[in-house]
Number of protein chains: 2
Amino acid sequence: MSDLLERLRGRGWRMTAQRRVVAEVLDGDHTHLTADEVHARAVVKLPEISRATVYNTLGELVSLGEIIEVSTDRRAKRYDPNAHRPHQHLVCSRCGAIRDVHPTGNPLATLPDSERFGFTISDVEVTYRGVCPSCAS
Amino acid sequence: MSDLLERLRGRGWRMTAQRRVVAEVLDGDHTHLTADEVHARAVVKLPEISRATVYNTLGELVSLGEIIEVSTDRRAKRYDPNAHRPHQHLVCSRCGAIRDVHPTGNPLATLPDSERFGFTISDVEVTYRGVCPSCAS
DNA sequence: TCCTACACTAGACACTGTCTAAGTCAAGCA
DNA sequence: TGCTTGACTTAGACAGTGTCTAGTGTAGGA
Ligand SMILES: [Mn+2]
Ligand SMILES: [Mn+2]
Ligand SMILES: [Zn+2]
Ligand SMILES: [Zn+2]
């Protein structure tokens, strides 16, 4: 993650207190946090730092493709630092526990050029839902 | 969508003004509205009819069957008449232009076993985003 | 026609995220 | 090391979407 703070660097950000502490947040190996989780961690490390900050950092970071955003669900969006490998979300619709995963083949490919509609198609996401182990049990 | 309001008189439904409305938005050719925009179109019909009702109501459809939720973007969720047949979606980044589309082979087998986890999945949903033909040109 | 449980309304409220105005400070430079 | 300045941060107001509640109305059966 201090490839991150010197990558940042590299772009011409201010290191500040605030931004650190968010990008040691998400080096933890808490993923999927939300925008308040990632506040309420950073708190605790720095008192003072507002809410706005964080949302700030964090669309900072997704725009610099540094973490994603993942929308599982209709709440808040979720943040994930594993930007470096493309993947899917596998989400248990009761306890909201959520999964990386990798699908076979190219996602891109399920979807026939006669089901294009002449649109230029450049993402997909795929979210797979069902009941988790422990709450099956 | 006579077929639609027998079926939730057999159900037990009072049939009200207010239902009876929605119902008839949702049966024109307007697909993937959002809950605001169906009230939108009810009050030209019904000027007292309430938001609330506009919304517990198409809860109601979604519960029964009759309608699904589609959550193409972080904004307002979209209701779907089109419950009969199952579609993914195809979304324009630039103008949120939505269309059904059918991809090829079941998405549920995407996923192999090693990538589930113990999960019992039921549910796929797969947003696939690009540009429209007329926002490309 | 009357009764009553179910439905409807207006508006308050909650959650997530955005914006603004004022204060603060990181970093380049003398 | 000590300025200067504009990028950064803050608190809180605000906005969009959806939920809930208390009071009122009414569909449909007796
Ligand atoms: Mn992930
Ligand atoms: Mn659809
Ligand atoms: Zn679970
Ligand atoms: Zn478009």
The other form holds:
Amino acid sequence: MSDLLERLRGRGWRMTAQRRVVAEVLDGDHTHLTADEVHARAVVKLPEISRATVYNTLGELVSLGEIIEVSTDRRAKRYDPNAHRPHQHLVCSRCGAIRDVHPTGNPLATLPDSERFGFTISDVEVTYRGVCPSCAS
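Now that the form predicted in complex with another copy of the chain has been shown, please provide the structure of the form predicted alone.
Excluded here are partners and other molecules; the one chain stands alone.
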């Protein structure tokens, strides 16, 4: 069983066939699918699942904090099930592929006090950009 499914069961989330399929589609270390991609894969497993059900389920999972909505550019939002392990993203500037990366060190420590402008900082998001091997060749 996937980590996401285990977490959802642990929360007592009502596991309908549609919700289960969406969670199964999202399972994986580097999965960053759009809602349409989730729907396309879910239909293979459960042909009667509607696009609206997929969008609603993704919205619920984001609200629960079980997945992260990722917007790295002007492309469609993507959904990241790796919501419980701190990480950053590496994005291909050509095709939009996204990979999770786990740099060492504390990115908050690199922002000097003079650049915090009195803010109490609670989180940081770093996006690394480049060209993936597929696009580079």
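Numbering follows the first chain given and starts at 1. Keep in mind that this is a model prediction, so the values were computed, not measured. We call the rigid core whatever largest set of C-alpha positions still superposes within 1.5 Å between the two forms.
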Q. Quick one: core overlaid, is Gln18 moving 2 Å or more at the Cα between the two forms?
A. no
So that I can tell if Val101 moves, could you say whether its C-alpha shifts by at least 2 Å between the two forms after the core superposition?
yes
